[in-house]
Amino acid sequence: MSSIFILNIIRFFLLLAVQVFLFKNVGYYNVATAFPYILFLLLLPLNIPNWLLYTISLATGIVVDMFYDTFGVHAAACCTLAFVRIIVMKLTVDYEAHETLATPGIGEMNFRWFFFYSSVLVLTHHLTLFMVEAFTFSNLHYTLISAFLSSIFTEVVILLFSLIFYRKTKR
């Protein structure tokens, strides 16, 4: 239990360095822009409590807020982006076949399962994000474009990370 607590910890720091360092500076002509911090909310175990899944969400969209001059945008999305990971983990996993603080990466599930998981949550924070900071219907067009370039681009940094640290477990 405890070394599941720390290797969060740690992955919430790190990937909050790579993000805040790293990412806030790379994009491709304002158009697309990565955010792997949701690496950190996707691999949390899969039976947390959800009011401990809100709360982890909120601050973590909090402190990227804080880096980035937002005023709760990436707080919006990171709770929207726990709202939906409850129900795509309901419809999906069958949590008698996994132990109890299992978390739900490439190790534990298939990639199939994990690439259709952090896709769908992807998209889903990436919308939120976009349309909350857009504020507008008026350049619908270029928030759906930006939202879905920045999806791509995110889930193939998710996915290099994912594979980077890849750990086989016995199923």
The other form holds:
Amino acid sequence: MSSIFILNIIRFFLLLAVQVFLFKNVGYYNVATAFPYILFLLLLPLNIPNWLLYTISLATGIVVDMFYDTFGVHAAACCTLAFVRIIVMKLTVDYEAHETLATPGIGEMNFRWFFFYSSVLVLTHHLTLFMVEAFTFSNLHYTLISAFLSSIFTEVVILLFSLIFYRKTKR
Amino acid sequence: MKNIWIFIGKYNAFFLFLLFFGFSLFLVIRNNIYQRSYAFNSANLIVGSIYAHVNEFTKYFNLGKANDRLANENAALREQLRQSLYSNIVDEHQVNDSLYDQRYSYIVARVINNSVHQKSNYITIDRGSLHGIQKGMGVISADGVVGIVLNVSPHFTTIQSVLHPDTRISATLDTVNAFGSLIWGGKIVDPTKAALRDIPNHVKVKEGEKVVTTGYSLFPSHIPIGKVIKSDMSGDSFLDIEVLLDTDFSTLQYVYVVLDKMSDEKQELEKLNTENE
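Starting from the form predicted on its own shown above, please give the structure in the form predicted in complex with the partner chain.
First the chain shown before, then all remaining chains and molecules of the complex.
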């Protein structure tokens, strides 16, 4: 219990540090930007209560917003991510087959499930993020292209992280 | 009530999402200048378009006011113009001014015969063609318009006064730019009154408003004619305006014949209009 708690805290700070100090400066001509910090939200325990998930998501988003000077944009995207996470979990996960506080990573689940799960969540997060950031439906195609390319970028980074820390998350 | 809580509890993910996402958007709009300006702009776009549509209707209600304002502005501007020298000159008189060409001059004449109680009233004056009077000139008095020169002899001139059913004088209201014609006769037999016709119904005419000449024809503009005493809707689209004449025809003694130096030029030019048709 407490080890999961500490693990998540460490993950939170590590991913946030990587996000704001490294990936903030990495991008492909402002078209594709990676936001791998959401891996933290993806890897929150399976049976986390909804209200806690939302609160954590909002807090994470606000912290990222502070560094990006876009107050509320990441918060909104993270709330959407939390909502979609709950739906996807409800549809695809057989809760009885897992520990209550298991981490939904590659180690606990399988690669195919994690790939699907992360793709959907990353895509929704990025769509919300770019739409709220643009805050207009003009130049919609540009916004969508940005969101899509950034999703691919983020997804690749997230899969890389997951594979690198594969053994560790497996415990 | 209990069912509502059960419902909300069952779909708590969705309602929590609404709550948190709404809060995030609130933060976004509240704290980011770009989104804020855009949100308020699009709000203004909606409100603005509604206002524009409403204004489409309401502006018709304000047309009278707008016209009055424009007319007042015109009147004020007109006052700044050097008007065509209406003055109490006793004989034909000119001002030598290099800036302004003299257009109108006046020949003073004494009334030697007059009538006001006939069906058609005429005035005779003691000046004629020897003094430069020609047929069709306008005649005014110190108080206002008198009539139009009808026939000229070397020493005398007869004037078809305003109190004649065939006399039409182009007249306008002091503050409104609608013009009509001043007529007398028919129903109107009172020598102190006349009627102003052809002013459209939409013009707001106040009682006591001045009626003046337009300057389109024989008279300089803004020569007084009379005051509106009654304004009614008639059956057609024109107002039925009753005018109290400024000129007291029964006590008329001296009149001024208006010499328009440019009338020939004007008539020749205007003749081209009909020739071209």
